[in-house]
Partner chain sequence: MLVFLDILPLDPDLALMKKQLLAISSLLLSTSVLAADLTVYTYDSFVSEWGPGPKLEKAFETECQCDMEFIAVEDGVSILNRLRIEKANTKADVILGVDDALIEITRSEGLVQSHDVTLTGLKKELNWDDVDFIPFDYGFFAFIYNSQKIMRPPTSLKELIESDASVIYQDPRTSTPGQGLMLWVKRIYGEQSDAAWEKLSQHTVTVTKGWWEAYSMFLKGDADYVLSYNTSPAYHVVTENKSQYKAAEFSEGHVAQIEVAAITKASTRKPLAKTFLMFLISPEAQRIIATNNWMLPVIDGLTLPAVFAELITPKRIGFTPQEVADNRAFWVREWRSAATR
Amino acid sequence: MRVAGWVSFFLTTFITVLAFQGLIGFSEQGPDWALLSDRYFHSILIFSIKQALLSALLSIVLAWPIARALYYLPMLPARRAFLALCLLCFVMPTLVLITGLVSLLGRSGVVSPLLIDVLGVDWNLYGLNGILLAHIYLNMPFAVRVLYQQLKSIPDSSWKLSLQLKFSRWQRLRIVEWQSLRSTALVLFGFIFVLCFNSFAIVLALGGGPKSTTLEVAIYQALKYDFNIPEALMLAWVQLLIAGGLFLMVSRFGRTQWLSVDTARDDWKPIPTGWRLWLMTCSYYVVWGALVLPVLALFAGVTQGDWLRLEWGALIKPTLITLGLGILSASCGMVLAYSMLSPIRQMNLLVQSRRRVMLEWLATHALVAPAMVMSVGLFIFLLPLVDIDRWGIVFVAILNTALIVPFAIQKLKPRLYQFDAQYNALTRSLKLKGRQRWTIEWPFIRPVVLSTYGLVLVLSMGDVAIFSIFGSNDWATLPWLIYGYAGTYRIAEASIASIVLLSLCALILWLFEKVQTSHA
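May I see the structure of the chain on its own, in the form predicted on its own?
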């Protein structure tokens, strides 16, 4: 397995190396160093950091009270449905969200007249407002799930000890609750920051002009419109250094405390009363409504005639292609992620922190590498070697696989660490290897593997940036079809296609949740 792990490291890194080699070899000039003194570059860099910082901070700050409400009030109605909705929001294809937000809060949106007439607010979705709304919608529900799971790991003995020591509410919050969340919140902040810093489709669609341009969009403009390779390279290296450096730092200093399943209990905790109970309950229902409204807006923008006029046959082939590409990418991504975690787990067991962190960064580097640069660089490298028109869809699957590997690793890693902490000494003393060890490990990790597969499957189905470079109309996917409808102002058709894609994603997550529950 260790050999397979190093081979997986080589394959994923090799793709990135080929992409940058394609750009460097094509231009033969290297990065444009003069760009570092350009004022426009400074404004792009500042806005990129600003919007990512605000998005990550607001996502966590807003998620914290909701996670506490779920933890302290186990009798809240529809808690399981809410957590499922949170997962769906996180993996929701960005084009579906953009279509829903435009239908809800755009110039002709459902809610826009209320904001203008009732509140007297001159609302504008495009710009920093829309970018923050979209990023918070995608990432705040994810933060809710992570913080809630970490709160559940607080042992019952900690709460009972706080009761015996007569801790005040503030002391319980600071000593018991915050100590459990602190390291997780740091890692979560870095993860969301990187996602927002590398955001492409949301900023491109909702940015509204040059003042709201990020590094990723600037890279796209430099490659797509100007074909300025040195400028794109310089922007890509800056983005890689900032996002990669931050992610490496929080991975080193922030750590999630994964509690043994044998000691975790949920028997007793302080129950809020009075105004605290009322505030937690209200915040729960408010977030429910905020998450559901953009989805409902998709239906509100479609009339009965639009449903009848749509050529449903045109959706069948893109749906099947989307599903097929997703299954292929998710399956390969899971194999690569599990293989790469083998040497990482070994470094963790040997308490070699520096090597472990470096391997983790290398395994997840695709998270911080600009997707547009990787796509265009690989396209340029392969252009004289491969018939792109014929084999382009294969490279869509390859790049999709590389980009979902970090998500699979981040979700699988804690459970595998937990298995090693509990059973590694036993399996070594019994000299269990290969298939014998796997028969013990598989039942332990199976629920997480199933949920991870559903997650990366839905994530791989929603990409449009890679397809815009390697794809063709003969192999159109649902996200590309939505992009085409929206680009020609066929909003009703875009909404219907978005509903189909969102329904497919929800069905996949529901099925894997059912299978996971039955095997838990």
Given for the second form:
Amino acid sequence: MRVAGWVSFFLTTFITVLAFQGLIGFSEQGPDWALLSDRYFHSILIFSIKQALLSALLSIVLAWPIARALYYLPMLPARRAFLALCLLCFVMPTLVLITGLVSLLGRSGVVSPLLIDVLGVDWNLYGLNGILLAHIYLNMPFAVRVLYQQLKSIPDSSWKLSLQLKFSRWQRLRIVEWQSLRSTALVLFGFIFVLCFNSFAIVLALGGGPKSTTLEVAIYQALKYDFNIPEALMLAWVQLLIAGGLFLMVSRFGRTQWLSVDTARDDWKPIPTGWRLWLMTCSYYVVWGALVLPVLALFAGVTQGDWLRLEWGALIKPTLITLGLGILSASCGMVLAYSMLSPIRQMNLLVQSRRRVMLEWLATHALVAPAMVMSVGLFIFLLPLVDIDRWGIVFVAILNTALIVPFAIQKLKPRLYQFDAQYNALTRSLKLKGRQRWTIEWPFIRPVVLSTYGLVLVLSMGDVAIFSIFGSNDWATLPWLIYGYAGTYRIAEASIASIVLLSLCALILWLFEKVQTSHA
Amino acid sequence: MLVFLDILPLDPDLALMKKQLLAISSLLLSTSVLAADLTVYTYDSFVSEWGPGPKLEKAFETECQCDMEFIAVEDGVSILNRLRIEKANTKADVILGVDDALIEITRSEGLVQSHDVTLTGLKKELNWDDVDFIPFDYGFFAFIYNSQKIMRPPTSLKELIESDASVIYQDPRTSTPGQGLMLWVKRIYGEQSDAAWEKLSQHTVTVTKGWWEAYSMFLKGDADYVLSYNTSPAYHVVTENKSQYKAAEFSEGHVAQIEVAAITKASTRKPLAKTFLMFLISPEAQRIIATNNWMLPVIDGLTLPAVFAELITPKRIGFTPQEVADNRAFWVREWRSAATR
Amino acid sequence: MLNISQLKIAREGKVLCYDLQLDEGKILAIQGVSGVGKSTLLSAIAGFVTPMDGTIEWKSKRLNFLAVEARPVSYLFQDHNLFEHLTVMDNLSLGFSGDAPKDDLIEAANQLKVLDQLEKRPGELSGGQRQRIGLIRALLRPEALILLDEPFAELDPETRHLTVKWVQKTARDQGKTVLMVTHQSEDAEQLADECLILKGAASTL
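Right, and the form predicted in complex with its partner chain of this protein, after the form predicted on its own?
The next block holds the full complex; its first chain is the one shown before.
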């Protein structure tokens, strides 16, 4: 197992090294240092950081009361559905979200006149507004789930004790709630910051021009028209340094069980009453509405005639290809992630925290590496060696696998650490090895493995970026189809295909949730 | 991290019609198992089901009794980039669809060879004598408006920039119309360009990555004017029977975009490649291109749909490819600082 | 014979020293105040703690450098002896090379009055029941050396008496050598052949 782990490390790192080698080797030049004193560079750097900070902060601040409402009010209707929707939002293909947001809040959107006429604001979706909205839409629901899980892990003995000691509300918040959320909130902040810092499609589509450009978009621009590799490399190193450094810091200092395990049995906790109850209930419904609206907006663009006119047959093959590719990438990604965790778990047990953190960083580095550099670099590297027109689809699968590994690792890790903490000594003492050990470990990690599998499957099914570079039309996927429809202004078809994709994602998440709970 | 990259570069631009007609079923690469006698790199919308590619391929194959193959990449710039990466290993004999602004860059990297075609019958106004590149269609950049909404369009670029009408245009770094506007502003404003960009940015709704985002937002009513081509109205008339979309004619003159083809340096089938280039400027191919790619033909004397005669025919202004190649990087930097202010 | 000589273990800034000899088939009770290093000794014998110096020998064979899995040891931890996600019966059947002796296990469960619990998950059992399950497995596993860390702490007096008797009989019948950490002199008196009282004679590092 440990050998498999090191092999997996080698493979994923190798891909990144090849990608950078592709760019560096091709230009035979290093990064463009002069860029560091360019005013434009300063402005995009500041903007990248600003929007990521705001997105992460707002996502968490807004998620907090909702997570509390879910925790304190078990009688809220449709809580399970809400939590499922939260997961769906997090993995929603960006293309689908952008279509939804524009039809709601664009110049001619459904809600825009309300903002402009009723509230009297000078509303423009494009720019910081749109970027923040989209980022919050994707990440806030995710934060809700994580914070809610964390609140659930407060043992009821803590609540009983806090009541016995006659804590005030403020003391309860500070001593019980905050203590349990603190380190999770920090890691969550770092994670969302990195996701938003590296954001590409949303910034490109909703940024509204050079005023709101992120480093990732600037890399794309440098590579796309000017083929200015030194500038792209400089931007890439800066991005890697900032995002990677922050991520390293967070994984060093934040101890957390996020995306995590439900350890506690919630038997008892205080129930709010009066205006607090009312406020919590209201905010719950408001967020329900806000999350559902962009999805409903998809339906608004489709008439009954469109449903009848669409050639459904044309959707079947792309759907099957999307599923097939997704299953392939998700399966490989899970195996890689599990293998890579093997040496990491070993170090965790031996309390070698510095080496462990470095290795964890390496395992999840694809999260912070500039995706544009990864795909373009690999493309340049491979083009002279492989017939990409024919074999491109293989690389779509490989790159997608590399990109989902960090998510799989982050989600599997806490459960495996928990297993080790509780049972490592016992399994060794009982001399359980190989297959026998696996038969003990499997039922313990099964629910998490299944839900992780569902998550990474849906994530990889949403890809169109990698496909646009390596894919070929013979293998068109559903998101690629949506992209093509949108590109030819066939909004009704794009909406229908989006609805199909979204339903498929929802179905998969639901299915995995179902299998996971039925055997728990 | 997966959240980031969902929309990627599909296009810049090149005429509106191409994009609207682009069929998803034939978006990208057409891969055949056996290598063809002649391989042509082009951009994706050119070979879409309703683009000129399939018809051209059929016509040329009948003429030469050979097998030709189009390989499509995203757009004109990508053709150049792919050639830069592949260099001598390229499969391409011919590249088709880079524009005049890229000519000097392509040439200076030693990627093409002279075509040796005697150029007769090309429109005089094109004033064409390039030894490596052959033009196959062209159009003028122009601002399109809805004449049902706007009664009195501006008659000069200055008037538009100093008005407060909402405008959408494309990023000069990623889109050819965007670059066209950059040249246009530079030609007219010269040293005062950055002030003009600042002025324009005050009533710009958004600057998009590519042509379709801008044009589709305009059609949804998000702006009064959108940057496109003088040929755009023809598409609405011919395929949608809508005559309200018009191109505004500016008194200072318009910058043109000329799409060109050339033989790659690595090609070992130069005679056949040359035959293909000659075929491209024949009346048969020119008619196919004009009415499927929705751009103006490069030769005189074709019979085309009546609407082509109604298109605006502005005075042509601009820079030579050499001037563009020399100054582009500097102008882009000037634009990006002015537009971020 | 179990022979531990000049064994030195670093623990939280102190060095703990051990010396002890125990004949095969004997039961040794280890006593001493909290923190004196009783559990550490068991952990070292089982292989979870690496000593700085000294030897641990079993039947004249050094155990020091053997992996946990290679030592002839069955260890009952102070807690976390059961997998919470497996049934009690599944838990009992672990740690036997080849098939578990189902009949013996069931018979032992019967004697210790936990027969009704076998189909449940450990979470549904009381502390005392869990402890008896752990004991059954620890004693019946085919290992010569049995290490028990406070095996009777959660049992009521009556059950405690029953369990102590069962451990004594089983260990005698199967010729096990037992080291048992306990706080109760009573257990030591009832069960042990020998008694070791650890004192805080540890030197400071």
